[in-house]
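Read the single chain below, which is given as structure tokens and is the form predicted alone.
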Amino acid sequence: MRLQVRHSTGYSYDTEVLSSYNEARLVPQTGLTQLTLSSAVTTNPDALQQRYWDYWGTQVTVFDVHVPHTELQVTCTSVVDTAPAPAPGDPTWELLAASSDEHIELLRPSAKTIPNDDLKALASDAQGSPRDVVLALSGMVKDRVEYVPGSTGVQTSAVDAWQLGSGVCQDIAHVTLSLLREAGVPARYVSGYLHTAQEPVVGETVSGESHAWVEAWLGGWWGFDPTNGIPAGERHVVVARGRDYNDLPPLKGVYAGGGMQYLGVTVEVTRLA
């Protein structure tokens, strides 16, 4: 499937700013079932940019704005092929024993992960394979934990959106995050974009938000999608990996000047073939 992807993010200030200095992550990963063909990524004001790979391997677009300015707009536009993912692995728990030391930071709770007592029981109680585990997992956090627009913040933690009941996207990849590596099983935060139509038409554009899912190691990589209960699949399209979202906001920055209001995000996917 090939999808074209425009995102639309930025700020607005109470007044001038006189300089900023931001890091956007907003392109596209190729991988073994991506690949990226073309990604551009403009400023308004305009800005020259500079572009390195962090230590997760993401992408990450930087640039300094130093002429006042009351708006900063940045838009990423991309066109990425994608393929079907490969079924999980189930491998043994000493196969995953044994690789604990390569996945550690990704076994180990981070900042928004961090379970309570009811997670962890949760957790210790799974049954079965690995490969069961996380199924069984990932599909009780989808039971217990509505999707919500609106409902929680970037700052929510794992534990926040479980006791809530709901949340987004990101709340709920981070309670399955938080069950995962509390069980034994090394997983990391993704994200990037949803085509949203199970069927996507060619030329046919949705829009949305930026999307949140898991991938987990059983013997190799294997993401899936616990807000809609479906693995990654070809409407996904990956842009960046970490432990949390802490590792990968979209954008973020510091300026010199007035005070600050989002401006939120406009994402458009279209089916191009």
Partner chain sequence: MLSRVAESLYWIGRYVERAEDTSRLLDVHVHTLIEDPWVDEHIASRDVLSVMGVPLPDGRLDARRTTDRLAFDREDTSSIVGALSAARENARGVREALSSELWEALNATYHALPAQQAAAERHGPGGFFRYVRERAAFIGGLLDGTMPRDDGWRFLVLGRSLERVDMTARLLWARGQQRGASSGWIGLLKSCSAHEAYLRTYRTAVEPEKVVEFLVLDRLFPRSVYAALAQAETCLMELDPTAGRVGVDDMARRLLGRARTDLEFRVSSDLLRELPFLLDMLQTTCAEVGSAVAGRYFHHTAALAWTAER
Contents of the next structure:
Amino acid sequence: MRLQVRHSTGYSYDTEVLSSYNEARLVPQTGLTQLTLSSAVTTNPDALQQRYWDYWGTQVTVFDVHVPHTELQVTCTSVVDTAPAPAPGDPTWELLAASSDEHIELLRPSAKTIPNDDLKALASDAQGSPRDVVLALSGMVKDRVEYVPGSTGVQTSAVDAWQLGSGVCQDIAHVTLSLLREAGVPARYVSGYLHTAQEPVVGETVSGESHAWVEAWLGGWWGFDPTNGIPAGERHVVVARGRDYNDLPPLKGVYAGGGMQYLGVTVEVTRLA
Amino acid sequence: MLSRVAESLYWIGRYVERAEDTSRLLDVHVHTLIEDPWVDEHIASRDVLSVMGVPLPDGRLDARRTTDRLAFDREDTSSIVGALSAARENARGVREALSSELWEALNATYHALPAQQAAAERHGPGGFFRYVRERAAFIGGLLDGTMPRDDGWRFLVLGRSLERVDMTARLLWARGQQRGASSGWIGLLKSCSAHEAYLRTYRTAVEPEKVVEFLVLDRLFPRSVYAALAQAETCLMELDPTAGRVGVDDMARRLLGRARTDLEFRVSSDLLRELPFLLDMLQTTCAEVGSAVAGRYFHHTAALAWTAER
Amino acid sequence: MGDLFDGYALGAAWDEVFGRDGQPHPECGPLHAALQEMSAEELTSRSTALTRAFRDQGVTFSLSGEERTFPLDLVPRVVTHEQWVDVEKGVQQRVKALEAFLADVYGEQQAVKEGIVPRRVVVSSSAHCTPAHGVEPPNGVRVHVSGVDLIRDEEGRFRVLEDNLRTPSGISYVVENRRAMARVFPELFATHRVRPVADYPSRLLNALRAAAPHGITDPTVVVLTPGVFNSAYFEHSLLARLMGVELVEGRDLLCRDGVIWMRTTAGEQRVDVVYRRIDDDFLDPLHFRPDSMVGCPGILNAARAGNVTIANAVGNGVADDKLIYTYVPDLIRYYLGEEPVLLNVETHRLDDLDQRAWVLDHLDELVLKPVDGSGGKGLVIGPQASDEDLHELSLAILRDPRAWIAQRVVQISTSPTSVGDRLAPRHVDLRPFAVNDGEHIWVVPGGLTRVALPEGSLVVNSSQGGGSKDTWVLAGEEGPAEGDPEEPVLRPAAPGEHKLDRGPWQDQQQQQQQELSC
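Please could you give me the other form, the form predicted in complex with its partner chain, since above is the form predicted alone?
Entire complex below, previous chain first.
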């Protein structure tokens, strides 16, 4: 499926900012199930860009602004070919154990996914092969943590959302990661976009949001969207992967000046073919 | 040269000169009180404090209180100890730009201050003033003898010269307030180390008109206002030797040049009468030159506080 | 006459001057003899003069806002040529292996794949720095300057206590101590052939210039300091002065479009190499602590773009993590195919269940160190700790075993040190400094000998009541070692014919004197 994504975000500042240094993680990845055909980041004020791939394989757009400004806007427009979801692998626990050193960072709790006793108990209750455990645990989360937009913030952890019983896609992903890792399955956080129509119509633009889901290692990486309870497939566009949200904020930076407000995000997704 | 370093060097020049001139002023003040039984200690002390721009404290003033305030107030850079401490603090931040000897002289001077101050408590402040003058001379000698004549040197000397203009103006102002007694004019000359030079130049008794003429206009005496202005101007010219075709586009140099020519082409017999106006002009010039130099060379050296975007 | 050595008691530790039989080691004979002739008053007065000179020169460090001089003990520590050859080789070997390890960690991770070091150990290090991945140093050097802390064990063998690959400090004391000793004890230098240490700044400058970004033939090097309130400010300033480069603070720098500039009176000037003496955490607010006011935002990405070189490289701390330390002998074998020249101290890894259990049973016999502390921070010496402390310690270990290592209590060597009006044995270590210019790793002949001034203390650190000694590496027979190009000797023309000019008055006086003496 060929999808076009347009993602706009930014900040407004209370007083004039003379300089700011920023990193944007907005460019979709190219990998086995996804091909990024084009992607362009534009900023306002205009700035020279540098790009690099970070430790987690995400393409980072670096730019600094040196003209006085009270608002910073960043827009990324990309065209991506996606592939249908593959079937999950079915490895043995021995295979997982043998690769544990390689995946150690994705097996241990990260800052936002530290489990509490509740989550630990749930994880140890899951029985069967790694695949059974992954399917059981990740399918269960959306019933326990309700998707309620605005109920949490970027600083919310897995346990916060679990105790609250509600959250956004980011929180549901964090809870899922916490459970999978506790159960001994390497799992990573994925950020990107979802075309929200079940059957996307070519040429029709839908407004969406940044989305987040997880990937578990079952001999190979397998993506699952716990918010919607579906495997990550053609309608999912991958931008970044990491241990949790902290590894891949869409926009981060520092500036010298007074207070600021986040302008929020607008995302438009269009099926092109 | 780094802007931050240039700024520190400039202020080292200013502070050392300030400490020296203040100690000269106080030395003469204390001596006057001792030698002249008709001087009103309170009024004389008040004049000294006000000429230094220090707010007047309540109550009766005496030499002791004046000295404590202008010599030993550690927190205020308008006192000797405060100025020398500030000079040393600045030097500490730029010591790689100073010769080792110059840095050590500033540092050792600073470290010796508590002992010198204690000695002043016991034996009177004369020794302290002499110490400060000698150290200033020592520092000046090292400045001349161990520093290359590069931009660093120019900023040091620029600071020193501007401070000298300002301080000499203040000394004249203090004298101009009082009418009469020629001993006061001798004191003024002495506080500028100018008594002997004056006598050799004029070969007459001390006359107010001539004293003013000498201290304002003499081209050869290094502590005259004219000489200090010219020195400062030279520093600025050497800092930016690319003179354009028309006039002078460096604001600080323009200000200095105007002040210098204004003095230079005055009728010297009018000087004494015009003194209040002139001194006001000089002090304004010093302040404006200071901010022009800062604007041009010391741009934006405060540390920025960064905030994470969220 | 009182002998300075009266009552000098040898303990279990190796002594730097005396053998077990109470006789001085051969290399210490002349020193011992010279000291014996000296009275306590003489030593004290030389020492007082020295402290004053240090204070006036500003040879100080800051401790909680107070400026202090780092006490220099006047009895030097002597190292023979033969001993030094081993130290030099060992340090070079170690730095080479650690360079290879860092290139590997921030690159292909071969040693991890081949199981030399488990990946879990590498990535769980608090100093493993993910933003440092992808920053390629232009000449391959990450460890431009290193300080490998050595001690001598009970048998007199040098062992490595820890590696310092981030921003090791102390070289200024090496340089200043030597200058001071030459003034205080000129006669001792006449009887010892001591190798000079004054080369350090020019070696460092060469190494920094060699590390410049590709295509820069005449690089601008700066030293980046956190400012006058930093404890090692004196050193930053000294190095800048002796290298003839600018000492900058973060506020003097500006990153624009991936290039670093410094603000000068003549406008902005491009900077190519930054010898930074700021910790990673404070270096770049964009990647690390955003509240840092001493750093330069954007500098890490500028280095990534190849427009500036940061020395030492960001992320070096992963290689001086004390758990990694336990793997260094294996790393030397793996990368260099050599046996380690310098031994480690016997160390237990606490992420291993069996070793942890054993260590928890024997806490009162061991030294426990946090893996990321340097300079003795957080260290617990079992035999000297209270039961309560040991209990706290065992809880801390169980909470986070990765954060600790355990070592045997080594009676590190002692050296005669002024205490009151006598010399008494005090424990010493040695930090030699190595400079890597990409072609050659040069080790300063000597380094910083730190001495623990409180009696019996095994912690040698300036912030914990420590002092220093000048380290004298004696020259060998064959002259300068490899990599030490001999300085050309300039012989001045004989001054014979040229008389000194005199003023007219002096001539008169001389005549008068001649007349008088006739």
